[in-house]
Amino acid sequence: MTPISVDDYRSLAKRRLPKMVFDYLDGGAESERGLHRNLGAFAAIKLAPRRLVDVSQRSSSVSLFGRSLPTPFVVAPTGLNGALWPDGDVALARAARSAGIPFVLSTASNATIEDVAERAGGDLWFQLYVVQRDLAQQLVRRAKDAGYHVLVLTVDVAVNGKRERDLRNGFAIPFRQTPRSVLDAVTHPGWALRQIRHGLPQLANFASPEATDVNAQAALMRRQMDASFSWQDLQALRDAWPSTLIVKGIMTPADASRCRELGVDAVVLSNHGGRQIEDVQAPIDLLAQMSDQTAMPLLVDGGIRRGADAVKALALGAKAVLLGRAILYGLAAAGEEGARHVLEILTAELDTTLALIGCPEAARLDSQFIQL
């Protein structure tokens, strides 16, 4: 089967990956109401096409932080990508570079900050989890020295959400060898052979010569972050980081306004893909409420599976959208080639949607294209 949609790539990823790895990629918190709410929220938004508009020439480009992007997509920070495909972080960064869009490297990556910069390059952003204060400062310095020009602070993981699929499967890095997990791997030989050939993934930023800390690795796997990190600490980070600073995980207008007051450059409206707490709003619904209230750039993630979803987000006031599971399904199914193809599919769908709603430029999208 030649995949023609993100859902097709999800089916291929499910077939290729062991159950415990696919569930890690695909699952959400508790009963997964939040995960499904994210998807349903996009489906509930209806477009309002304008007619008799010249759409013979179209542009998907947008402006973000004074720079032009060919499409409004950003590859979101995601951890343990090496469990999906060997060198998964590098593959994603290369796919993003080919598409001319930013790639956000997670603190929980399986390739180091330096390795991704050297082997992939492109428009690199770094996402920070604060596990230990001194270690966080060290990671920020390394990112700056390696040429990452945007820092994304994730603030919605004071403790780990209850991810029941992972708990049932006993998912962990390094992989635990139990009779069930061994059988799971043996029945997925393509995945198993690649993992054996390339070596099992590890949290590279905590196992490099620059930062070897077993306790920090264990804390990161359990999402045991520094739960005392506060607004005062955000101010100190703002003062220390000289370039663009984004806060990811904001879910209220008040918190977005506080970020703006502290000099944060943008926020990502995000519920962590429904992986932390399930009974919160879908970020796209929050965007519809906030875009006229907050005088700062708003980015959004959570549930984007179609190019039309990006159109809806931009029409509701987002400056760009972050892709998590959508591009990971491509990576899990076919590595860098799959990730690139997902970006091509979403870009083509976005272009088609622009034509069909009578908007020749993505940068001109606004609420007139949404049925209110």
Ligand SMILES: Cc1cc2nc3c(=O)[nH]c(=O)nc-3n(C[C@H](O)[C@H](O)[C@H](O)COP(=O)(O)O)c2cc1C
Given for the second form:
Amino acid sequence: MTPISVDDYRSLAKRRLPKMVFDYLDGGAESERGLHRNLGAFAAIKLAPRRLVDVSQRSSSVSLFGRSLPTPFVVAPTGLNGALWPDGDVALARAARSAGIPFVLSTASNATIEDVAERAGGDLWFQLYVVQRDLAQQLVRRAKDAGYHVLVLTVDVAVNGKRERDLRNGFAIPFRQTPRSVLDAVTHPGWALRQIRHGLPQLANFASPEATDVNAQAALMRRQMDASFSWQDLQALRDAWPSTLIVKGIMTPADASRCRELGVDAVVLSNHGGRQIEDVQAPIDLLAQMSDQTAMPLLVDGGIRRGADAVKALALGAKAVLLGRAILYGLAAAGEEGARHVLEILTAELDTTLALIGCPEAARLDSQFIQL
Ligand SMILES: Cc1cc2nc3c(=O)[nH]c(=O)nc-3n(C[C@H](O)[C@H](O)[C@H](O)COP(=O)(O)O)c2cc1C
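Please supply the coordinates for the form predicted together with this ligand, as a counterpart to the form predicted alone shown previously.
Below is the whole assembly, all chains and molecules, this chain first.
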């Protein structure tokens, strides 16, 4: 069966990945209420279609930081993409480049900053986790030298969220060999063979031919960040990074305003896809309350599984949306081709939705297309 939706790709990914890897990709924090709230929030927003509008010519393009993007999608930073598909970071970056959209490389990537720039290229952004301050400075310098033009600082991982599926499964890098995990792997031979052929993924930015920083890798794997990082440090980062700076993980209007005062260029309203704390608002609901009051560009993520979800986010004031799990399901099921296909599916759904609500241009979406 050819997958025709993100949900189809989720089912395929579930079949093809070992349970512990699928759970890492799919799961959320604690009882997963946050994850479900993110999805439910989109379902609760209804569109208000306008009729008798000429929609024979349509455009999905939007403008972001003075550049034109063919669609409002950005590939979100996600760690351990290599556990889903060998060379997963490069595969995602190439899929993004084919679609003409930005790719955000995670600090916790399995390919290095430089490798992705060389082998994939395209519109590259770098996401920073501050594990140790001196390492963070090095990463930022490397990203700048390799041509990444947007820095995304993630601020919602002071410590790791309680991901109960991962705890139950004993999910860790390097993979722990227990009878259960070995059985999980051998019953998914396609995945296992690909992993064996390619070599198990490392947190590549902390491993070099000369030295592997095992402590930094272990800390990142436990998402053990420098939890003292605060507003003064953001100011210093702003001073050190000359081009576009985005803060990801903002969940209150007050924090968004403070970012703006410090000269941050945009924020991503995000609860990390419900993977950190569960009882917070869905970012799309926060967007609906904030976009009128905030003068800075707002991006949003969490729960986007349909082109219509992106339409809703733009209509509520987002400049662009980040795709986390949606594109990862494609990657996990069929590598670069699957990731590309997910982007095609979402782009086609977006276009159909624009036609059906009577809005020929994504850039002209506003709250009149939302049923209040
Ligand atoms: C498997 C996985 C790994 C992630 N790793 C990171 C990461 O390394 N850095 C980061 O800023 N966010 C990370 N995130 C959060 C995403 O960037 C994004 O905020 C979230 O996935 C959006 O929700 P969605 O998956 O419902 O689209 C990760 C999310 C997933 C699903």
